[in-house]
Amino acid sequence: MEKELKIPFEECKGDSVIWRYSKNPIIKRNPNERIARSFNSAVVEYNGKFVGVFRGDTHSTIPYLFYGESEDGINFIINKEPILFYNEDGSIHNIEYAYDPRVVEIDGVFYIQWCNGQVGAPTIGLAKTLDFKKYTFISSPFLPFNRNGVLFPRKINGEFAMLSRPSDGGHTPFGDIYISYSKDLVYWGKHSLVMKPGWEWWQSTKVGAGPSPIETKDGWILLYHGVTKTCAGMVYSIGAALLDLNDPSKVIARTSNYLLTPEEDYETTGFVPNVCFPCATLVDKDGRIAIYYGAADTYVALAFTTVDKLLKVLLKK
């Protein structure tokens, strides 16, 4: 949180904890001729500009990951060809499909986590890049079925830490968030439960980690999605939790009310209606936060909050 937020940060005009950018969505349908829809994507700052790993659903409806960049964090140009991942031996790593990426910088290396097709089943893929030009595949940390792999932005007690949501074959998915640890990003263990779905309806079906957690003196702020099942389908909303700094499996606090739920047309109407799905945050030295989230599995949208506002609602200050 040493940098100044270069995105045009809009101040809150009411008492909302999270509020939407007035010119949403920032990425609309068909951002180029290869991509029909882009959503659930990750943005970071690199070399004085904003770069992103974007989910792009192609016209075959199979999703892949695409690189994009922007001068202002709002107007992005997304490449027409998917990202190529290379194995350590220099060969191309085969990608069946890839979606819902997260990106985090740890000690000068950018790590990409995404839902990765493995013999037709979803699990987590993990890769790294130094320059967003060459991408090296590291591992598939967990067996299928798993989604929402999210690395912490630094090692905890000397080990990498990753949140994930293991599930069954998808017919009766359970939605618990777990944490796992690794010394080398290849072999993962020490799995333990972090959060189960809540009793509140908006998060009663499943929960999943969103962007990489934000470190504060009071704990790790985790933005997450909570899901409820209705007669019209699933509804995805955004909530927040506070995790212990030294043992993030301990939940210090958690919002009982959602902080953002589908209400605007671009969130309620689209390929999959009623979805707000956070994947990235940018945080500056003053604690201002820009949240990139997927809307209705069709658009990328932007919202804002602050560290103080999130801590206030979590700790009821």
Ligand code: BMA
Second form
Amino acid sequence: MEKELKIPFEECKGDSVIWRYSKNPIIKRNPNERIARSFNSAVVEYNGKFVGVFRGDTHSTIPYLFYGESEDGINFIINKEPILFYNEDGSIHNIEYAYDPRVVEIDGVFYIQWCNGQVGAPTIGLAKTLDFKKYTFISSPFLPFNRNGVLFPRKINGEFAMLSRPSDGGHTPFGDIYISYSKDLVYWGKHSLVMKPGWEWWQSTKVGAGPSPIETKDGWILLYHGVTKTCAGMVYSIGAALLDLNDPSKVIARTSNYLLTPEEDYETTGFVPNVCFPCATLVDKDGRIAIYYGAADTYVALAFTTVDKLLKVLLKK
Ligand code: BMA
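Now the other one: the form predicted together with the named molecule, given that the block above is the form predicted on its own.
Below: every chain and molecule of the assembly, starting with the one above.
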């Protein structure tokens, strides 16, 4: 019998909707000899442990994905060798670069989605694992350029559903969140718009899906990053939206205020200043949520919220 895991959680001392872990960041610079900076990473519960697929920017500055594990969801040991992905025919799938992973379990299979370099052009890579030892590459669901591929944690009306952000070559910021469906995880279609950048300055340049959406009776809660352009570069904040359970292209509500914006030193200072980039959540049976987010493209940090608080702010209860 698997032991029941206690997700990392600290109670809120004020009235924030999302609040930070008091001992942030949880992964500091140079977490091992191979990785200079780990950030924008995904953590799930597996086999009585917390396991993660971590973005690791190496000394060549090329990012790859690395496996890591932890007993408490806070202190992680990250492998020095990147994850190898195998094609169905047993050959190794060539990884040019890989970043911003998300991991979600659907019916006992763990799916990894990440931004995958293909001849220099990023698009979404999709792979699966049953045990975090052997990883099978499934498909490239979308044409380049695309980022922030995020699978829903269950099929919707009998089909897998994935959010993503088609974009241009990266020269001009552009970013709307779309949803696409697939019966087999290989062929994707029925694409439709979910949300565009918002009117408010913090989310007016682009938006991108964060962790896999959280199912509630009122809809899917989607944490997302909202980006603004300033004279000193872009600023990445965290907001939330509520999507219809049966048709998540329908946005029931979204926050007009950011819920977390770069304020602490580890968010405002680093390789890329002013970035809070959520990639994973753990949710317990009482609706407590641990959010793993990348800070300043340098650290992994942790923040907390609850399903009730998010629904309250979204539904203005
Ligand atoms: C985006 C992605 C993220 C990164 C962010 C800020 O375009 O590349 O990985 O955190 O920029 O640099």
